[in-house]
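Here we start with a single chain on its own, the form predicted together with the partner chain, put down as structure tokens.
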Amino acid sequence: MATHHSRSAARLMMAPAVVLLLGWMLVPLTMTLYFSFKKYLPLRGGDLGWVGFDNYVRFVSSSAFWPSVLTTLTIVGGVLVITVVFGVLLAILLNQPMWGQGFVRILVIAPFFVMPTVSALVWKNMFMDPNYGLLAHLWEFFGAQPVEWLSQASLQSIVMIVSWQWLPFATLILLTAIQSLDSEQLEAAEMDGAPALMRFAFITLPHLGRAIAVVLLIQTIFLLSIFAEIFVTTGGAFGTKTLTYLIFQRVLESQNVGLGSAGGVYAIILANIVAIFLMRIVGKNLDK
């Protein structure tokens, strides 16, 4: 299915998203560039000429930036092994015989359509706060001192709330591939002798596989710049200042374009290693 009539279509029709998405990459870019070689404080005299790599290297040896990218990975990284790890064992107890299955995954799914501010909002106030929180009343129920969660485990309690969010979506990918695993290659498994944890060690995990890539990219993507869990709940205090809101700072806060784009431009390349990084992975599992 390939004559020069349908590849020329193709060709126009690919144009419009692809023309859209160069644009947005590479206007914004451009200007970011721009402005991370000038000193560019708009409430403060705006265009104040240009200044090199300054921006560069202030933004490199400030005492933040590297925990921020410390910081930005622990999340990201917390978040992908606690997706996966639970999102694969939750999918297979969904995928047991049970009474209301379709219930209990109305459940299981609503935590992904609760938008992040409000997560955030509910989990730091009703669930976190030390006095009224109803973890305090649990710790306190079993005789424990509440855990001031924010401050003291603050990272933890990030990556917890995150986790509770990206669950579902984990969760229900890794359940559709499950489901469709055919069970007689289980069943001949079995009839092999596979105790239960063989059986998922070499047949359901590896299976399994390219749903976990799967999972794994777009987790990343849109983790990579969780941004309203932070600023909701600890505004960067408390170690969870990660590479987004150190430059979000940067730029609204201090009202630094100059050394915010310089950030921008680091954290374009941080993402650009994930991403490579990820697409190695993916690309050979979309290949299979």
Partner chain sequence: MARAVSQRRKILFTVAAWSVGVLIFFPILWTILTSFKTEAQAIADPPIFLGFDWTLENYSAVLERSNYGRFLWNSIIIAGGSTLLGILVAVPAAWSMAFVPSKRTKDILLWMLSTKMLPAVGVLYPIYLLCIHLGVLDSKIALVFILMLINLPIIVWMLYTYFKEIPSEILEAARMDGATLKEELLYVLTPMAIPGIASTILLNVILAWNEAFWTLNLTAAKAAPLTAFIASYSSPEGLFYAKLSAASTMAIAPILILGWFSQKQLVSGLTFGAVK
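Not measured: the values here are computed from a predicted model. Heads up, when I say rigid core I mean the largest set of C-alphas that superpose within 1.5 Å between the two forms. Residue numbers count along the first chain shown, from 1. Compared with the form predicted on its own:
In this overlay on the rigid core, I273 has a C-alpha that sits less than 2 Å away from its partner position between the two forms.
Could you drop in the structure for the form predicted on its own? We only have the form predicted together with the partner chain so far.
So it's only the chain below, everything else dropped.
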């Protein structure tokens, strides 16, 4: 058992990292709160004094606020559904014995290490370009009219691009969970005559409950701040303006730091609401 002296020594050694982490988190948050109550226009007069909650009222009453929140949640929900469903299928497939299994797993996981801006550019120019993209040639091969993805199906295109990036992460977590499944349970169910679909529904899927909950939580935290893919592809047009992109417009394009800071506070509130909701789901799965 750890003694009082050893626990004190552990706390002392961890203190610098904890202080650094708290400073890394609290300083930007404090500055955001500070500027959210001020009218600060760097290129148009600088600090123009305190305005109270005026920035919050202006931001939430903007006609673009609620559509941006809805767009954010739509993208997050769409990506989560795709990555979890296809992640489970890919994890089951990769768990089967095959030739070159290690190489195949590396290929499946590789997209996760590609920078978001790079992957968005690849999808925009190599796949979704209506004239020279791979999908356009595929459509023409079957005699169909090429689709202008980023204007006609802009939101679906963003979901597709982001799902491609996050699918390897979900697959890796779910594959690890499947590998921890007791094979004797599956063998016993198979010997009892249970079909493959029943074995998946009553043995494999319940076993993946915790892993799915973790995937949902981690991906949601990162997906709520999606920005690079939208900036590179649509620039917020065609109904793809998320809350993060709206904040970017208010700060950089409008040069209104106070209004953008108020939007940042709203983004933090939204992220915490979603995180609390997901934590309750995760907690239920972890308690089972």
